[in-house]
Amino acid sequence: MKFPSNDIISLLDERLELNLAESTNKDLLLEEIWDESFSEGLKKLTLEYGTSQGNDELRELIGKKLQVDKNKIIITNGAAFGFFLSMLCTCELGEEVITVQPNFPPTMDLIEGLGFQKKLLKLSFENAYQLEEEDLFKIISEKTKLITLVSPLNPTGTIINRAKIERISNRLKIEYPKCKLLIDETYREATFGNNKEITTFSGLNNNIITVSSLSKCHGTPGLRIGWLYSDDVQLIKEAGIAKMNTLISNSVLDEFVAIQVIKKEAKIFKTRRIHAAKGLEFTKKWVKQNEKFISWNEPKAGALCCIKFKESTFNSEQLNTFYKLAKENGIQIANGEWFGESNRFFRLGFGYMKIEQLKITLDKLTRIITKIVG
């Protein structure tokens, strides 16, 4: 099988000096968590093979934050391979995997890319992105052995109530009990200030799998650490020997550091969500400030947004030449046809870069837009 290919590559890539592109949090250093313990621990650590299902200090911390327990935790490289492990271990050749439309592109590209049936359900921005059962329910069929959703969702950081992601899965239980719900809460803990952190759906419901990561919270998407939890035992077990068979296991070098980001997470969170709070603020003055020309649906989670260049104000000539300027100006921009929307659409990062460099790349945007409509 192959996999589709998508221009999110030059994220990796092509890396501008402006980046507006990024979903992160800011990058964290070493340093804000380099201590004595820290530096004798590594020091002193092996570089032997981790184990298939990853490192038990390390689970039985992401087991006390989920507030599950860690047997039925997996270590992934990111969240990402969670998805894989997930998907493998559900589903045969011909059978479905349904997810949401905009989404992470390789959440949706994965799918053909293992040879499932990829089933999308459009949301839409009109309607602030919000899942509604209903649609859901008229997709799923006896073929269908996934779902996965996502809560707060790239790129548009709105998030599904939690009711609702019961009433879904206690459904499925009845209708389809062959089905597992899979929840992305990749971004999670990315609240703003001092906005209560998001309840995880783990341990909600026994068809529910979770998957997660310390990329984009922790801003530390460099270490590739993830997890995947279930309550399915025999899951787990497939999940841990599918590991072995194509990563063997996690770095030991990258747990022993995310241990270490975990234990210091209060303090790192803080720091990051008073950033992307303040960034939150530029960006809504932004968005007043061009109220003319865009929209958006004001983001509850994640460290990013959805804007839309409005029909009446903005051409489909005007908008091509939007992304041009852009990358003229040193401007990283995520277009949304990475996500499956049209490029009247660009997911806006406003967590990542420092907060005068966040004005000064809005400013320029201004400039941009006022440049085109003349």
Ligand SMILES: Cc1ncc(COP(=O)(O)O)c(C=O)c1O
The other form holds:
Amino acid sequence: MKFPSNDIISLLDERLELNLAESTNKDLLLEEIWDESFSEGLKKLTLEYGTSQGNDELRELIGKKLQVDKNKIIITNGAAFGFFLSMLCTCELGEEVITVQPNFPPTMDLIEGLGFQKKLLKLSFENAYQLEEEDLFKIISEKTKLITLVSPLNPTGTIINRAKIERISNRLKIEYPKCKLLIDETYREATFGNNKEITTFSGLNNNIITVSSLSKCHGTPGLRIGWLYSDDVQLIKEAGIAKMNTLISNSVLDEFVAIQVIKKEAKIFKTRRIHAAKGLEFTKKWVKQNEKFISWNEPKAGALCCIKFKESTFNSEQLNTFYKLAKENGIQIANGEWFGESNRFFRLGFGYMKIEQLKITLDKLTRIITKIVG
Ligand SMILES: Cc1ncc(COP(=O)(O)O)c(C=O)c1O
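What would you give as the form predicted together with the ligand, now that the form predicted alone is on the page?
To see the whole picture, the full complex is given below, headed by that same chain.
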């Protein structure tokens, strides 16, 4: 088997009623973006092949968001396919990709799946999942062709400081000019309430690639629309050829809906950010209420965070009991092991459920925890 198996697949295939495991905001209903001209356009849509680089109007809208030239953007099947194209087009067999751990599992597993050498840079809970530049440069070699960093990070919701990314990319240009720096910005626009939006890293330096999508911040993961940006026109050209040879094009229906989603994004963001801010408030209170047993690093964006069971109060048998009882109570939990952490951690998504449901779920978790340690 090329890809290691990972139980995160259960998020797609076995959905429990109280879903605390999802990383997205609420899923969007088509009626939230429906209007007369959308309806008319949909009726008249020709179901032809799309183009290899992706719909022109869609790239124009994304280019405007990122303040970059639309010709430097390729539409992908989610951010996930942006990763696929970036790795495929920057690395040869025997070469290396570095990424961070914990991380979204497919990002780590794709490196091996494509047959490249994987190097993982461990980020720690104790260091608030912050990246140390020196640790990164200790593991880079002449064979490293791609470094993928994530901000905001899944599963932690922590972010990387802009000055740090700028220093890393400048240093790479001098010491490793053949190595690209990819930033996964999939959660960038998923901020809380009225918090300022995080600025994209697109265009910051010419060795930077960014990938993102409409999956998380817009709540449309089922559309499977994302994008890859690079200043390197040759890379964009090669990615377009690789896309044509694998997917041929994106679905024109998906692209048509994606255009409408972006046109209506101000409204979409507003409701989702208010919802995530409320979810965060409840989560904060819940962490405080259970602070004898758990701890966390408060997230900066993304409607997700990592919860740690304290060693002083939870032994490994109790951890197993926690996962078992959560499942028996209909609560879906994202085990830290999925992301390269231990099962002492779990990812808590506070943006997916209705607030009432989140409250019920967190209260149930408190009862489960009290029962185990009580
Ligand atoms: C950090 C991160 N990047 C990328 C993805 C892939 O998202 P998509 O392919 O739906 O855009 C995910 C999905 O969970 C993610 O968490």
